[in-house]
Structures are given as C-alpha cells and as structure tokens.
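A lone chain, given as structure tokens: the form predicted on its own.
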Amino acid sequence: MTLVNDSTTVPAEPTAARPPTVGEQLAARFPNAILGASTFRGDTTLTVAPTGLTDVARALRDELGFDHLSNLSSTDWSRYRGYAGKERFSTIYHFTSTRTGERIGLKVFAPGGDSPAVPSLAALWAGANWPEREVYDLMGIKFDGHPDLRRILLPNNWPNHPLRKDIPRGGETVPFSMIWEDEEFQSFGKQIVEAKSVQPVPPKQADANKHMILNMGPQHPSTHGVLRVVAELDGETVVAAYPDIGYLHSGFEKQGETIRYKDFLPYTDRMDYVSAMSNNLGYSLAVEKLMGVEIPPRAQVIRVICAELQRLASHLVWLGTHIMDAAGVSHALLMYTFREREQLSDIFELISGARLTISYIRPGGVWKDVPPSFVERVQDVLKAFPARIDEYERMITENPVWLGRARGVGKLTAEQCLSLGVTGPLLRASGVPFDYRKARPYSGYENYDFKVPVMTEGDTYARYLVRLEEMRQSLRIIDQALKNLPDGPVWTADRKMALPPRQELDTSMEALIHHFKLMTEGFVPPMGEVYHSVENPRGELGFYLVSDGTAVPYRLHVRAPSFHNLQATDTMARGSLIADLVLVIGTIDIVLGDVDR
C-alpha cells in the first residue's frame, strides 16, 4: 500500500514476480540434498549433502545449461574459526554456463573425520578426472567411484598430504650439506656414481603384453618441459597416452597459505612464466574481489594494454615453438616470433624493470605509473605487428608441409572440450564461443570492441588459425586502450589496502598507525570465500581464496588452463601416429610450471 495522506491510501503497483534463483530452483528440487546457502562479494555457494551431490550436479548440467566444470578443489577447516565440531574436510565445485555466463558454487563436507570421502563426478565430466586425483594427493580426500584414484603430483611412497593443515611446510627432509662419506663421492675421481634402476610400472589400464608401452619424456624437446607421456603402441599407432607430471611440482599453494596476500604476487609469475602479466591480473582480482576495493579507470585500462601484451607474447612463443615441432629448422618461425617478443618484453621492462618474472599488476592496481615513453613504444608495436603477424601466415599458412601436419590432428568435439575442462583456444576451435572476457567481463573489458575467433574443425589447424586470430583481436583492444587512456591515480583509494597520504603522517595519529599496519602486517580482508577466474592465454586460469579474517590466505588454490586442458592428451592422441603425438603435445599450448604448480 502506498500512503497519499493521512486517511487516504491507494493500492500499490503490482510487481512483476521475480523468476526464482537457480539456488532456489534446486532447493525445490532436491529438498533433501541442498543443506544451505550463502552469499559473498555476489558469488552463490550452496552446501549439498554428498549423497545428493552427483543428482544436484547433473541437474545444472542438463536442466539448467551448467556445462563447464570451472573448479574443483577442497579445503580443510580444522583451524577455521568457527568451524569445531563440524566435518573437517570439505570439496569445492564451482560450475559455469557457457552460453549465459552464470555461475554457482556447490560445497560438500566430506564425512569420514580424517579419512574423507565424497562422491566422484567423473562419470558426468571426464575432466574431473585430474582434479579429484590432485584433491586426494594433496589433502587425502577419496572420491567413490573414481576410475583411477591415485596420486597426481607427488610420489606414490610420499608419505602424507601436504595440504592438511596439521602438515607443516617443509615437512620433508632435505639435506642442506654433505660430507665426504656420503654415497655420491665414493667414486669420486674414478667414475659417475652407478644409476639405481627401478623398474617403471605402466598404468593399470595398459596392456602390456598387447602394446609396446614408450616413454616420451621427461626430457624430450617437444615436451616444452619435465612431462613424461607414457604411449600404449600398437606398430606405430597410438593406442592410449598417459601423462605423467609432478616433476616440477613447486608447492605454490602451501607456499601461498603460509605468507600474507601481498607478498605471493611474485609465486605466479613463476607459475606460468611465458603469461607473467596475465597470472598478475587474475591474482590481483581474486585478492580485491576478496576485499571489496575499486581500481581506479587508469589502472584497468593499464592492466587490460599489458594483459593483451602479455597474450601477444605467449602466443608467439607457443607459434614459434609448434611450427618447429612439426616442421623442423626448414620452418624456423622461432627466430622471427622471438624477433616480435623481444620488442614486448622491452615493454615490460620499460615499466616494471623486468622481462619475464614482471609482477607489475598487484592487488591494488600497478605498481607504479607507465613512463611517458609508454604510449610511444605500444604504438610501435601497432604499427609493426599487423604487418608480421601477416607474414607469419604468408609463410605458414598455406605451407603444405604444416597442413598435412596440422589438419585432422587432435582433433576435440565441443562435447569433448565442455566434458574435459578444456578452455581457451581448444574450446573455440572446436566451435563453442566461450571467453571469459566476454561471458564475466573484469578490467572493463565490457567497454572494448573485439571478436572471439570461433572454429568448428577442433584440429590442430583450426588452433593455430583461432590463436593467430586471437593476436589480431589482441592488437584492436591495445589500440582502443591506447586511445582512451585516462589520467589519474594507478591505485585504489581505498583505505584497506592504500597507505594514507604523506602529508597526513604529520598530523594524523591514526594516518600513522594505519601506515604501520599495512606496511607490517598487510591488508585483511574479511572473513568469505571467492572464486575469481580470467582469460589466460592458455585458457581459464582461476584463483579460489578462503580467508579467515587475518592477513595470510587461509585456503589458496590455482585453477591452471595447462593442468585441465593437458587432460585432454589421450583422447586427441588415440588413433594417431607416434609422430602426430608431437603436435598434440604443442596444440595445448602448457606450461610446466602450470601443470605442475
């Protein structure tokens, strides 16, 4: 009712009933199963009984459009505030429509008290695959029904999970100094020290007297990296390819919950250190997401020209390196992609003093303001790279050599792509036009003019034409920026994570105090949970942060394009040539220390 005077009333405007939720949609659905909700910083999460959770999930797959398995991770609570008496452990799903964007988060307590369990979704996403080894290697969760449920990363002898938060870091023993009796300097001066021999066991589902079974890596070239592929052979076919990784594994994750927020921006320029700006900015959104701060216009814009930057120069050297994987020195397209990425990473050194570990975007904004030169330099690169990008298809496009290498090779269905996690160019070249830029828009990429290349072949031949495409874009949406770059500050004004003003030092007991804190302590965010992913070159890079109210992560976990999309080996392999196994290994596009992390 709406109130005229004091004796006087009028029925109010009908509202339009609002359509429900799709939180709400499976609460009517499955009563049993849907235990709660709860929502922050705008992301939905509902707490699903496990014995609920594969009927809930196949319903926002095939009723309601929920086809891309964005995340899966876990977490153990026993040293969250707030959380005794409840069940220790609990797994984390965060689920993405392609077509709408939308997402939703999905959280299961594991019971079981120490020795957890909870269903296995692999039956309804291959690409769960991976993820719920890597969650019961790390934290010791099992998942019934997983077909191959063993370790991941580290050895099978290891002997806990380091994720557990009753593992301390650097728990293992590591020898910091050897003496002359040790083994190693027994042949000292006479020979190498003997090689002990373990006999390699091939994966369960091999057949060994069938197939040859070869070792492909881990110190092969065209690996781009410590990755073993275990090949089943049958003559020169491949019948199933196994990839083995965890040979770089560096522990970034237990590292990044042991330090504050601030100070693990450098770990992920190492983890994809060919796309260093681009794990910046995914980062930084995450952590100001999980803080609630705005970054000033110039920032975005900053961010949005040295992401694209930083897309060119993954881009060529993944073109580089895969036409030298297929063709050998007679192609030799390295020596001129290098030639392109030298005058990127002169950029990057301009404004952050370095060319490859650059941690220049940082929760907060940058790091400091481009130099005057900036502009100049990126304006150089518009007027020369157009020009290079069509000479690299002048020599390879229709290069017949590259064509019977590339076309028909690895090919992925976009039923294969959304069932395997596979994102970034996999996914548009096998005809499904996702791209976070465009689906959840951050930096403001909302504001740009550009295309998403889309083909529908899924060979290795529609990924170099989508990523060659994709260079192009990137040139359109630097030029744009370039355009309407603002003035003004490079980092938020927001007190919880900006130092006071100089001048209110002299003054302001407060000012002082609070400069204190952030310098010593570093920003706290509140008490929540966020899941916050962008477009990497490689694909869906995401980052999933619980935070308990102080200034150190209290859950850290990195969503990495290499490890899901690396996934996808076998099913482009089968069928192939041993030698076509080169050229599924380099359409992926990964980085080891992505995979490995």
The other form holds:
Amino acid sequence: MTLVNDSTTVPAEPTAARPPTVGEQLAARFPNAILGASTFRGDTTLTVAPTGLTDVARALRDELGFDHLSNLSSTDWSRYRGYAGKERFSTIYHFTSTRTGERIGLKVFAPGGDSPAVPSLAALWAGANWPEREVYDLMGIKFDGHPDLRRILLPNNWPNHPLRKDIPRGGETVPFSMIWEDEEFQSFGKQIVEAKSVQPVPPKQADANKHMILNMGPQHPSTHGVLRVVAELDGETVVAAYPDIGYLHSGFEKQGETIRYKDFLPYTDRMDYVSAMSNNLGYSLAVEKLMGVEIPPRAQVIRVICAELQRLASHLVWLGTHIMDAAGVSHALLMYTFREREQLSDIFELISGARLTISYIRPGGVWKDVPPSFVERVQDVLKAFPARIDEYERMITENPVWLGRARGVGKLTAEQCLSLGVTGPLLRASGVPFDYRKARPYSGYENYDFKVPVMTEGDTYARYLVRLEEMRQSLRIIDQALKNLPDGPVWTADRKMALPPRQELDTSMEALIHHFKLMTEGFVPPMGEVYHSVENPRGELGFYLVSDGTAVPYRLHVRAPSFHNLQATDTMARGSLIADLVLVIGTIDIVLGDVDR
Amino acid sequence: MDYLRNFFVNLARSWTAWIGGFLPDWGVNLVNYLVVGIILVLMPVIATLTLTWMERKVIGRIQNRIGPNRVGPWGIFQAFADAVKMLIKEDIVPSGADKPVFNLAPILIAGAAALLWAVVPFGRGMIGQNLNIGALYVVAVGSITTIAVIMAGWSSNNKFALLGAFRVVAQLLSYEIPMVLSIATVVLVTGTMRMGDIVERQVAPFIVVLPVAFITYLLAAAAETGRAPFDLLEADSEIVAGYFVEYSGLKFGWFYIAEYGNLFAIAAITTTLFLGGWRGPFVSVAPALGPFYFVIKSVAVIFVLMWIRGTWPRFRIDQMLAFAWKVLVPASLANLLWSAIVLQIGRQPEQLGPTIVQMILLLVGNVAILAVTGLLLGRAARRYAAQHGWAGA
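Show the form predicted together with its partner chain, please, the one above being the form predicted on its own.
Every component of the complex follows; first up is the chain already shown.
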C-alpha cells in the first residue's frame, strides 16, 4: 500500500536574531571538523568528521559545559531511504549540560565501509567504555583507542553483529533447522559458532595465583537478577570487580526495528520491569516528540501521577532489597515495603488491569481515562505513606550497624559520576543537582513545586537518604497533581495519531481512509531522528529513534540507566570488602532487564 | 499433691524404684544413664522442631506476615513437614570434595550441640551431670563447633564455603575470649564452676548484678552460634550460605539441627548463668515449677535473639572483629578486674555467693563500665562518620 500520509511534512523551525548557539560556536571554532548541522524538533545535531570528534567533544565538555555524555549509539544507514552508497555506519553522541540542561548531538559517519572505525571517547568519559562496547557488539563499529574493546552483551563467539540491517531478526544459525546432509551439521550441539570478524579477548583477570577469583552470580541471592560479578579477592578485600552482563539480553532494539511504533510499548514494560510506567512514559514521549503531537492536559497530569507512583513503588523495592542485602532475608523492612508496594500495584491494576507490565501510558496519551475511584485510592496512598516512610526511617536510619555498614561505602565523587555517565539518585547523592524533571521538564513537571534532594557525601548512606527524600517529594508532586487534575480527553486530538470520531466515519470518506490507515499501517512519523530522556527512578532513561518515514522505527536505541550506572561497580567496590560489594550492587539499584534489554 | 510438687524428681525416683525391683544395681544405673542420654541427645532435635516453628512465626509477625499456617493448627507441624522433606532429599557430595572430612563435619557439629546439654540444670537436681568444671566444659564443647565448621568449609571445595570458613576462624576465635571472660566473672562471683551450684548461689539473678557480663555473654554467644547480627558465617546475601553451601539432604539437616540446638543451648546457659536458672516464685515449695521457669526464661532469651534477627542489619567482618577486640574484651576484662577487687573487700571465710554489699558494688561498677563503653563507642562512631564526610551527623 502506498498511501501517502500528509503528516510527514516537518514544521519549519522559527529563526530569529539570537546569540550564537552552541552549534554555531563549535562550527566557528572547528571549521574543518564540523561538516554540517541539522535541527529536528528542537534537537540540534552536528555532523562531525571522525578525526575531529575528540577535539570537539573535549571542547564541549571543558569549555561549553556539556559535561554529561547522555547517550552513545549508532545507526546502519544501508537500508535508509536516500542512502546512496555513502558511509554506511554512523555513531551518535548526545551531550547534556548538567547546569543548564541544554543538549547537543554529534553524529560521526564512520569511514571504513563494512568494517568501520571511529575514535573512542573512553579517554574523555570513562563511561563511554560500555556503550562503545555495546555498539561494537551489536553494530560492529570499532573504536580506536578503546581500552578494552570486546563484546559485552553477546557471547564472545557470536557470529554476527545483529543490529546491522543485513542481519535478519532471528537470523543466527540454529542447528535443528538443518538437514543431515548439511555440512554445517558438524556444528550440531554448538549452537553458537565462532565469529571470524571478532577476536575473542579473554576477560582481564589479574594475577589469579595471588588472588581468589570469585564468581558472584549469575545465580546469587544479592545480584538482583542474572548479573555475574567476577570479583578478584585478596582475602575478603575486593581487588577488582568486573560485572559480566548480557544473560538477559533479548534483542529488544532489533525487535523494535521490525515492529510498529505502538507495538514496541509492551517491550518497554519488560526492560525495567520494576518501573514499567516510567518506561512507558519515556518511550511515549520520544515517539510523540518524533511525531510532533501535543498531549491533552488531563493525560499529562495522569502521566505525572502514574510516573511518580511508579517512582514510589520502585524505590520501595529498592529499599526492601537493599536492606535485605545488608541484613539477610529475615529483616522486617522487606515485607513492609512490599506491603506498601502492593497498594500501588492495586492502583495500577485498577487503571490498566495489569500490575507489573502495565503499558498504560501510550504514544498519544494514556490507554483509557482513570476510573472514578482512582482519585480516592491515590488519596489513601497520600494519607498513609508519610507515616510509613517515617516508620522505615525509625527502623534503620539511626541504627548503628546500618550507619557503620552504609557510611563511607561505595563512594563516588561528582567528577567520577559525570565521567562514568552515572545518573539518577547516585549522581544527586554525589552533589550534582541534576534531575531531568527540573533540567529539561517534560509532561508539565515545570508546573509542580518539588525539590530535588542533593547530598554531597556520595556514599551508600547518602544515596539511601536521597531516595527516601525523593519518595517524599514524589508524594508532594502527586498531591499537587491530584488537586489540579483537569477534565478533558486523555488521548491526543492530533489526527496524525488519533482515530477520527465514529460519527465522522459515516459522512467523510477521508476520515474512513484515515481510520483504515491508522488501524492497518499505524501512525507514520516524518523522516528524522530524536533523542528524548526522562528521569526514571534509576536515572536517565533515553530513547533514540530514527524514522525513515514508515510506521516502523528505522533505528530504536534505549539508553538504559542501569546499564550506565552498573559501570561504576568497580570504581565503587575496589578496595572494600566483599560485604560492601553486595551493598554497592544494591545501592546502584539495577534491574537486569534494564541492563541487558 | 506432694508428689506433684516435686513431680520430675519423684517420677525419676518411682521409675528407679520400679526397675530396681527386677534389675540389679548396675542394670538400674545403665538404664538410667541410657534414658538420660537419649533425652539429652534428643534435645537438639526437639529444639529444632519447636524453634524453627517459633522462629518462622516470630519473624513472620515481625515482618507483618502470618508465618506457617497450613500444616496443623497454627502450622505447628510445619517443622515435621520440613524434616520429612529434608530426609527424602538427594544427598549430594560435590566432586572434588574431601569426602571423609565432608561427611564427618555434620556429625561433629550435631554431636557438639548435643554434648552441651549434659551440664544444663533444668531444675534442682535435674542435670545430666553436675560436673565440677561445668562452665569450662561449656566453653570447651563450644569450640568443637568451630572445628566442625572449618572442616565443612574447607572440605566442600567451594569458594563461598571457603570464605565462610575464613570468617569462622576469625569470628569464633575472637568471640570465644569475651565469652570466656564473662563466664569467668560469674564463676569468680559464685566461686564454683558447677552449673547446678551457680544457680543455687544466684540469690539475685546476675543480670541485675553483672549486666556487663550478661550483655557480653549474650552477644558473644550470638556470634558463636552465628545468629544475626553476627551471621557472617552463613551470610546469605554475601556468601550464599557460607560453610554449608554444598550440603544437602540429611547432612544439611544436621547443620540445621546443630544451629537450633545451639540456639536453645546458649539460651539455656544464659538462663543458668544470668537469669537465675530454674529459680522463681514458689520453687522452694514446688520444685516441679523449676523446669517451667527455666524454659520460659530460655524462650524469652531466644525471642530477643529472633527479634534482633528481624530488625538489625548484619555487621561487616572488620567491624565485627573490632567490636569483639576493642569493645567486648576490654569491657569484660574491666568487669572481671572489678569483680575480683570487690570480692576481696570484706570477704567472709566459707562465703557462698556474694553478699548484698558486694552485689551493690558490683552493680555500680558494671553501670560505670557500661557508661564508659557507651561514651567511647559514641565518640568512635562520630569519628568514623567524620572520616567519611558526615561531620555533625
């Protein structure tokens, strides 16, 4: 079907006399490195020559204040409309200023055809290490100067780089699809065969004769899922900790690039399954930004309420399991927090029918309006929770053993946090007052009066206090949102995404066609690319979407907070005891579905 | 009625008289020893069956749950269901394990748990053997546990078990010293090591005379048996299950039995040494009440330990060792010294147990030691906080 959707036209950006933008400053400074600039939906993306990337990035960080490397991703352009045999791969970097909230993107077309290479940014941002490994793993782009370039999510001997467009989904060799005569049958029993393009690098384990290598996980009570930490121990002291991830990798990005925008929503539930609502919100906002649609105020307020309830629920799970790490399963707080979370899950069940994988916030609005008893139930939460949080505080905040265990453990300075790309409560506990709800408000967060708790100590105890205070601030936001809950529709009126009303179908042929197209094909965004991030309970959750003007995303990348935060494990645990390593993993508050995706 | 007043002793007398009717003297002794022995050996098993149920219920209520409620009324037969499950599970010996040692460890640890009961006085005259070195025996038998745990950790060929064994060496050996020192204080004050006589001479329960010794003993005993907050040997969130991670089936069951047998035993010894044992109102009239008082007091101690387990985080190994060596050992040494001085003041020849004046002096000294210890601990905590940038907190 080749019906053309008239909604693919891009609205012109207003241009007026103003001080030079960051892009213009950079273009003046590096005339040879900056090859072009484009702006789409307010996002500026500069195209940078590979040789100039390091210099431009350093200037961005040191001179222009873009100190946070938000997102690092890549695209294979070979199937893109208009691709004419230029460089096939590009990498994209999104930088955010933690002071002003400004964002700029750098795009680098990688030379080298099918075995591309770009300079590594790991020397500037230590946190570029894992994202670059991820890009190398899934897209096959090499990073020159990377300290430890090997696969991260897939096994070392995986035969291909699955996010490349010439690799079909599920295209890896599966032995039982062969017949006896196949010569490949010799690899039977070895489902994964050796890759020719990838040199397996053994994990760097230092002197194993002197130190004990302890495999914590993937089955271990306190790694919060299928995380494996290879801990190098000298007695009980952790010499180094290497997190090994990928056990839960399910190729969500590849999957997302084969289905329509709206069909990817249930997958977001299953990434960070402890805060599904926040993931729904992040993805919906990214898609809406790509589409350029407005969401009615009622839906926005409901979204804020749901996202904050989810933040409460997520922090409750964190609190319970964190204490469990420090005390063992017998500690009472675990069940207390789960009792409260039950109340929140009941609310989610009330509005969406599901408790864990909710898919309630959708691109275009929310699934359905909230039922009448919703307000009452949320008011119950508002009434009960302050006392409950005080109760938790009475249980452990002043407990001498907890103080001894949590203080001074897993320290991170603000510089280390920014360098490692750590976001969320970890960043704020280290003294950086950076919260996307304040820095780049979305869904009307600018209308609420709330504080971003910040502490400077940067240890496990500070993060504990920051998260407890965040729960109280969430309650404040919910209270204000409930009081100002407007009436009105909960789905966008923009016909690019909204179905025509039923009565119009009887009279208007155009409406009927439009209805048919939306139902069969799905909504179609214009060509372009956006990156949008929200403040997930764990940190910055970002979605990078590239549209080629069809109803299926051309490229869909998830910037997962747990993935980036988990990188800090080694920095935080080095030199401490094995008991602290457990607390460090707990204080990062990882969800393995989010890490591996 | 008179028979009921001293029911247990009278029962034993009637039993002895009855079997004495058709058995020679040596036969009566043999049968009696066997019966007492079997009862004592069964004590850890009985303790396990009752205390696991109690622990689940108590922890359940602390955690805002109901606890087991399916097997029998209030779930009281849950422990039997667990026992059956444990019996019919597969017994796995990991490849590479040191088999003889691996198999010996659970027997040794359960044996040590049973041996402790020999010197526990349940009531006046109700004691397996009123050994003249009873207190020393308690300490000595307790050390067998250490050996068994190291054997289990070493022989399992598992790194988590080995880490557990490392911790055992450090922890159990460190906490033995404050434990011995606090027992020594009681021995010094009563002038006897016989457990039965210690109870006889406790005119006032020593918890109000020697609170420092009581607290030290309870903490050290909790550490010795690996109870929270000192459960680093088996820290489930860190080293999974520690030294017994590789055990399954009945061998695992022996560790379980030893754990609860030891828990009951330390509660019983705490009761004997510090809570006046079987003493209580009307015991002089009706000695049969003694065992009831004894069990009630022991269960109260166990309840406190369970309460701690439900609400306190776990120590870290360095903090735990520092706590033993820098807090418990100095405090109990000071207490021992003060007791020795006080007992020399106005000492009567042939004196059994401390006099009222001595008890008051002991209490004053103990309160002073507690105050100084608390003060120093508070200062140390503030210093530690300041080190990590938490000044003024």
